[in-house]
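Just the one chain here, laid out as structure tokens, in the form predicted alone.
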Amino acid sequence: MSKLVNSIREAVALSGLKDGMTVSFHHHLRNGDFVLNMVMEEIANAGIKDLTVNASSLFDVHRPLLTHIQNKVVTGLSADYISAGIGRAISQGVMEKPVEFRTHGGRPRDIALGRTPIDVAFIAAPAADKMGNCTGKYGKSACGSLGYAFADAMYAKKVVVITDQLMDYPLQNWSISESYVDYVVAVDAIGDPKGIVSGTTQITRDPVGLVMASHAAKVIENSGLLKDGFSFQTGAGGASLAAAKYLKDIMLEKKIQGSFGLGGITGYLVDMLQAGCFRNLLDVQCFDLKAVESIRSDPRHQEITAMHYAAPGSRSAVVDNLDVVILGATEIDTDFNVNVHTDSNGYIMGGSGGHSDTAAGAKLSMIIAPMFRARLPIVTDRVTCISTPGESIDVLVTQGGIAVNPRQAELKQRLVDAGLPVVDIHELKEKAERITGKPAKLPKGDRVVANVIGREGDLQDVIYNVPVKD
């Protein structure tokens, strides 16, 4: 027996895909993914229309999707993150229906509950056998963890695995089992593994970034949370990685061993694992090729599903045991609400991803951001879009000082007692505006182009179109 079919075109036909259905994709190949574009081209050639695309994230490599939107092949879109290449067109009104943004935890929860049913899931698998057992750990396009694809495989009505490395049956150390898979397609290439690299993945050398990173590490050191069993997540930005470096030095000096590092794993967290700073890494997606090698070879580096990572309403999720998370922001307001969906001009260029999930779960959620970017202050009276509610944010770290949410009086006192430069968030706003001037109010259109669904499933905010100048 074999589930192998000759082509993506044949798999689409066998799946029973029809007008008005929903297809899904995962994003572990990130900006190196070929699969979404290949599949959507075959769907368009088959004359199928009015589809909803449910993708865990969309990147600039997926810009051909805009043609399918314009041709009405795609009329609905759901994602956790959308990069600027597609986001700008959405902000200008290319879609008639609003996009639905979810979080990395909210997406699998809603799939599992049947709120966002999937008719056909297409899974890019760097290695698979003829029955559909598959993994991201091996193969020429190895991307590491397939954490975001599990919900699609488990709950879609039909599942198609697309691979460029067909292995003997049974594939060893599979991630997704054949029991969920209907068809397997072998192609020449599913993507470019170099495209999975996220952010800078290099520690910043910028003096401003290093000041912020040093402040962030000292906040953690004096929070009362840095002790044996400590758990931690950080992103791939230069300042965040620098904060992790300073934290590593503190942990080694004090002989503290944490329980786990979490999230999208970078090579720097792998270094911390190998140095003994953590006992385990729990990985829902690999951010660079060093992380891919680690998850393939080190049993302490474990793959987890998006549900296990961050789904609210599940019996438990790892974020609920997280001590500290370091996050970024496009802007933050004086109520500590954070925007990571839009840029300073109101154009879509991101999304919550795991931002609001980890912020809600962690005991200490910290934003690292400069006081201003391109002469626009980071702190505002009201963010353009609430990606993460202020009640989930504890600290803002900038080069101009550290602002602590008034809800965290004990933490604020700890930081003051440690001699750290604690300031009121309104003071940070005023300090930045003395340098940049008070920014003009953004023009806002009259049409909603995106609904931001909070991690609990409620409508948290909306994003309006950006008026196009004549």
Given for the second form:
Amino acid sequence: MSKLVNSIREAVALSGLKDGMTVSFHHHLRNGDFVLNMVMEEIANAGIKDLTVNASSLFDVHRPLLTHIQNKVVTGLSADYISAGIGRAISQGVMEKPVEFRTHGGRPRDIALGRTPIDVAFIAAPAADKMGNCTGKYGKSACGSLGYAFADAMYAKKVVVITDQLMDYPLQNWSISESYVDYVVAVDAIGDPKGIVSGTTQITRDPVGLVMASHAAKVIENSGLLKDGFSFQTGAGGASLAAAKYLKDIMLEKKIQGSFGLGGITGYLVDMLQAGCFRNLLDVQCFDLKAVESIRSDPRHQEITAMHYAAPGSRSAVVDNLDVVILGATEIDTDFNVNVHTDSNGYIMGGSGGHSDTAAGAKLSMIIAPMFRARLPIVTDRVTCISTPGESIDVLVTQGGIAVNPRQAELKQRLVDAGLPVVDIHELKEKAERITGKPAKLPKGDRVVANVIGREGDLQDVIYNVPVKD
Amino acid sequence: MIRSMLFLPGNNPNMLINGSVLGADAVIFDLEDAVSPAEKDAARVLVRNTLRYMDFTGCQRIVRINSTDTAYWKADLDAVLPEKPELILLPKTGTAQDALTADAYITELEEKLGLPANSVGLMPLIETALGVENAYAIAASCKRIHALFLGAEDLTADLRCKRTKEGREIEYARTRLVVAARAADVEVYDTPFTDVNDDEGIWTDAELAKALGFTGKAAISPRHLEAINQTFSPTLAEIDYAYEVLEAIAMAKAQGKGAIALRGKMIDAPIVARAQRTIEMAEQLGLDRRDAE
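For the form predicted in complex with the partner chain instead of the form predicted alone, what are the coordinates?
Below is the entire complex, every chain and molecule, led by the chain shown above.
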């Protein structure tokens, strides 16, 4: 028996996809992904209309989607993150129906609960066998973990695996098992390896970034959380990685062994695992080649599903046992609400991803951001969009000082006692405004272009269109 | 107390804005080599406004003006002196007269602005063979002199030798400057380590400067500041020893003894003076003594 079909076209036909249904994609191939575009082109060619695309994230490589939106092939969009190239068009009102933003934990939860049912899931797989056992750990387009694809595979009515590396049956060490898969398609290439993972992820050499990173590491050191069993997540941004490097030095010096490093995994976390800073890495997504190599070869480095990583309301998720997370922000307000959805002009350029999930779960959630970016202060009276509510943010680290959420009085005292430059968040705002001036409020459109669904499934905020200037 | 001084280009707003948070004990706003002649006026305004509006609490402010043989130096001082920088770094100081020329104009401005006399210090930058040979005369030329500052890049050009990482070519200049400065009872600062990508070499270079007697060292990269600050801070062992010295002296006094030995070594006045300096510095830096009781 074999589930192999000849082409994506055939798989689309066999899946029974019809007008008004929902298709889904994962984003492990990131900006190197070919699969979403290949599939949507076949769907458009088949004359199917009015689809909803539920993607864990969308990158600029997926811009052809905008044509399908204009042609009404796609009329609904749901994602956890949308990069600037597509985000700008959405902010300008290309879609009639608002986009739905969820978190990396909220998406699989809503799929599992049937709130956002998927008719056909198309799963790009760097290695698969003829029955659909598949993984991201092998193959020329290897991406490491396939964490975001599991919910799609488990709950979609039909599942199509698309691979460019057909392996002998049974594939060893599979991630997603054949029991979920209906069809397998082999293609020449599922993606461009250069856009899938970066060769190396570099820490910043920017002096301001290094100052912030050093502050961040000291906040962790003095938080009372840095002891044996410590768990940690950080993003792939330059200053966050530099903070991880400083943290590694502290952990080695103090001989502290943590329990796990979590999240999107970079080579820096792999270094920390190998140096003995953690017993395990729990990996929902690999960011660079070193992480891919590690998840393939080191049994301590384990793939986890997005559900296991972050789903709220499930029996448990790893974020609930996370000690510290370092996160970014495009804006943060004096109530510590954070925006990671829109840029300084109000255009969509991101999304929560795991931001809200980890912030809610972690005992200490820390934002690292410079006091101002280009012309604008980072701290505002009210963020353009609440991506993560201030109640789950504990600390803001800038080069000009460290602001602690008033809810965390004990932590604040610890940092003050350690001699760290603790300041009031209003003071940071005023300090920046003395240099940049107080920015004028953004002109707000009158139409909602995106609904931001909070991690508990409630409508947390909305994003308005950006009015086009005459 | 200044261990580290960081050069900030006077024409780079981003660096100027962030200058106070990079970990330097002092920043040097550079109006000289970092700024091309076409940008001198703009940089002057930018540096003046930075001094006027930015908070540099905990970080001393030094301005490197242009040398007295240029058309810019007086305008530089006119612009920055009302903002009361702690020090003026005077490039290409070759003779005591160069220092006195700057001193006279600063005095004139201080009077005009109603500032106390000598409230703005002067730090001659010694970066010519003539300057090295005249180092003591320069250091002792007037009350305004706060420190000597060695500039090895221009100096090696003047000496017609190659500037190397090991720095053998500036050994004489370094020791000469330290002796001259100490003889005149002023501070002395070492030239920056110029390889911004060598995060290890800076440690060796800073340790050498400390061993020779320099007060501190300048940097052109913020990444070098940690090495400089750590190297020029007293170690915990040094702080402990300093307290032991003072306690031994106090005990000797109480017992009516004239001289006392500690760890097999006679404690004399210079050792006591050094111990006092160490403790003073440790207190300023907020360093703890491990076993103060």
